[in-house]
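To begin, one chain is listed below as structure tokens, in the form predicted alone.
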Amino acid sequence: MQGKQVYAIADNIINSLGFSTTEVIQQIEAEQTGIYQHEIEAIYPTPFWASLVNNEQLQTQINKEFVGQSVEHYFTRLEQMFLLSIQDVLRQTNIDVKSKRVLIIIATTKGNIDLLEQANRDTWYYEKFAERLDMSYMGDVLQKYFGNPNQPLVVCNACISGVLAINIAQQLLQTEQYDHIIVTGGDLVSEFTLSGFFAFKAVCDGICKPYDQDRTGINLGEGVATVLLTTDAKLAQKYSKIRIGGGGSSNDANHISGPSRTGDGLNIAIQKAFKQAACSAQQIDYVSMHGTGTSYNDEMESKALGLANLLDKPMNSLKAYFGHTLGAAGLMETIVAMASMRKGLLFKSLGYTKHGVSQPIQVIQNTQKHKIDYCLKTASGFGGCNAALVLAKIES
């Protein structure tokens, strides 16, 4: 590893599961799905199965925290998810987010695209908050509430988006230039984006199943996840245990929405991951994949574990808890990982029973104790983008 070593100090998860990290890994413990079927014409005409943040429950969450302020007359609902997780995270540090030397990277894919869906229904609503569609405008808006001097960074990369955004707050905290950079990444479930999995005859009709041999795609969440990363060894020891290995990513080019029928693009940002990180295939406990429940995806990621010499690593993926939660995805799915290192715990790849992939890859069947010191993160997504991570337990 190259560089100053960078900590996760502390982090959040918003999602169909609960407001906190805390709430949302009890609920995976107890091996509890956030995912139901939902008739709501405003989003999609038909019923749908997916993974959705409860607006009463947010709106008590909002009113908790933001008191007097009227959040929901100034912000949008994916802005206010946005603000309750990054609240959540400086108040478990005592950092100055108004210090230069802290920034805010953005992870997301399609950031306030239900402001679209408005336009027809609610103008008033769609007017008032329309140059929010612009990403870096969102940005600016979070950045200026919480008082933070820099440009955000908004980082798009289709789904590998949360994994990516780690991976350059890294690289950017080794520069020195910033000493404390928060990662924040979400997505909401619209009818723009259930359209599009539809379209592409890639939506479960129940909850999915990664890996299994009766998968049939995908079901969409929503909800947003924030880590402060740090280069301060000391508020490393006090807040965590964790620190960001390295990281990596490649493009396969295969196609625009089809992975690789190879695996050879994933293999290649593991394989990056590693080099920057220092250790090797032998050295990774855990093996928390993207998993989306999709034929192609989960036989490409079979493969990449056997290219990478992963194939005896026990492995799982989350979709079928919390649903694939797009840009926020690899964010959230890597804080339930670091959980896992904490705890010493494997989490059951929920919906796996029957082995459905060509490779023998060794999916979680049970929670179970397990000790963790290395963990490798993955994420793929359309137009053949992939991205890992390892991270690892540092001493107490």
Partner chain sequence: MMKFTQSCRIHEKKIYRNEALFYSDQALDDKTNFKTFIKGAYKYLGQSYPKFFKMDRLSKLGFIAASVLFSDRVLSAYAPEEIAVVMANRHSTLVTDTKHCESIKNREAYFPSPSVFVYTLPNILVGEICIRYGFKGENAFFISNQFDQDFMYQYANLLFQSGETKACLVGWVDYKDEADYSAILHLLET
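Could you please show the structure of the form predicted in complex with the partner chain, as a counterpart to the form predicted alone just displayed?
This part shows the chain on its own.
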């Protein structure tokens, strides 16, 4: 694609493994999972395995970062994570968030959905925050807190929301209407989503095993991830080693809840991303896949990699580290992939031992050194949607 280059200059991840990208990457390097069995009656009647953000730690972080602001009185649990994440990203550079040349894009599937749950409806929490079920309004609340003059763009496209939000940000930055875009994404583990995935019989009773023969389903995860994108080459020189190559999305046109049997839809998105990034399958050094750990999804992905001539590329899924974070997943996993590129390190695809898909994909079995100049990130979701994104390392 013609137009200005778009760079990623700052990022943050908040999930079960930590409250910054550095903390989360340290845990991943140590092959530490954040998925545990929880017994929380308010979220689900029986014990469940999930990746949760610890409430006490969240409170501690909030008290530390927003001294004397009583943030918990004005912001929901999810909004508090958004505030922390965006704040951390803003602190890393000196961009002026109050400028009209800055836009906030929010990726989420369900926003403050915990407000709809009975336990929360019966409390002051609901009384105070009910209007924030409207995700557009939630966006306004965050925008106003940071004093940004533009109405945020809210992307709500199932599990591809995070990758799609980065793709959209790149396209908008290339119009030169904005200098910087803060792309943030978040979702909660709530009774709402957990009960739905249990109804689909898609939840793993243990830690998920993407691409493994014995995989039985997903673990839900919660958290927020934020990346700051810019076209400012000077800032890029100072802070970045990564540029956004290009992306694409597609629809399987096959089934609303089941992935395609052929991988054809995901391959369309991958080919679009290659074309936009002006790169080829041969150039890709690493593929960060969606890898939910469900039987059909992982099989579909292996076929898509076959169609895209990527079977020989090292690839992984990060779901066994911090679960499936829904609307945040694509963003969170892109940020980890960028860390992989900066460090020249391929992270082990946790949970994989016995090959369990039809295609001979190269699942990363040990965390290892590897030069990564080009990375492909993919995501797929309900509604038959797929998205892909190419990240490129800036030559130094």
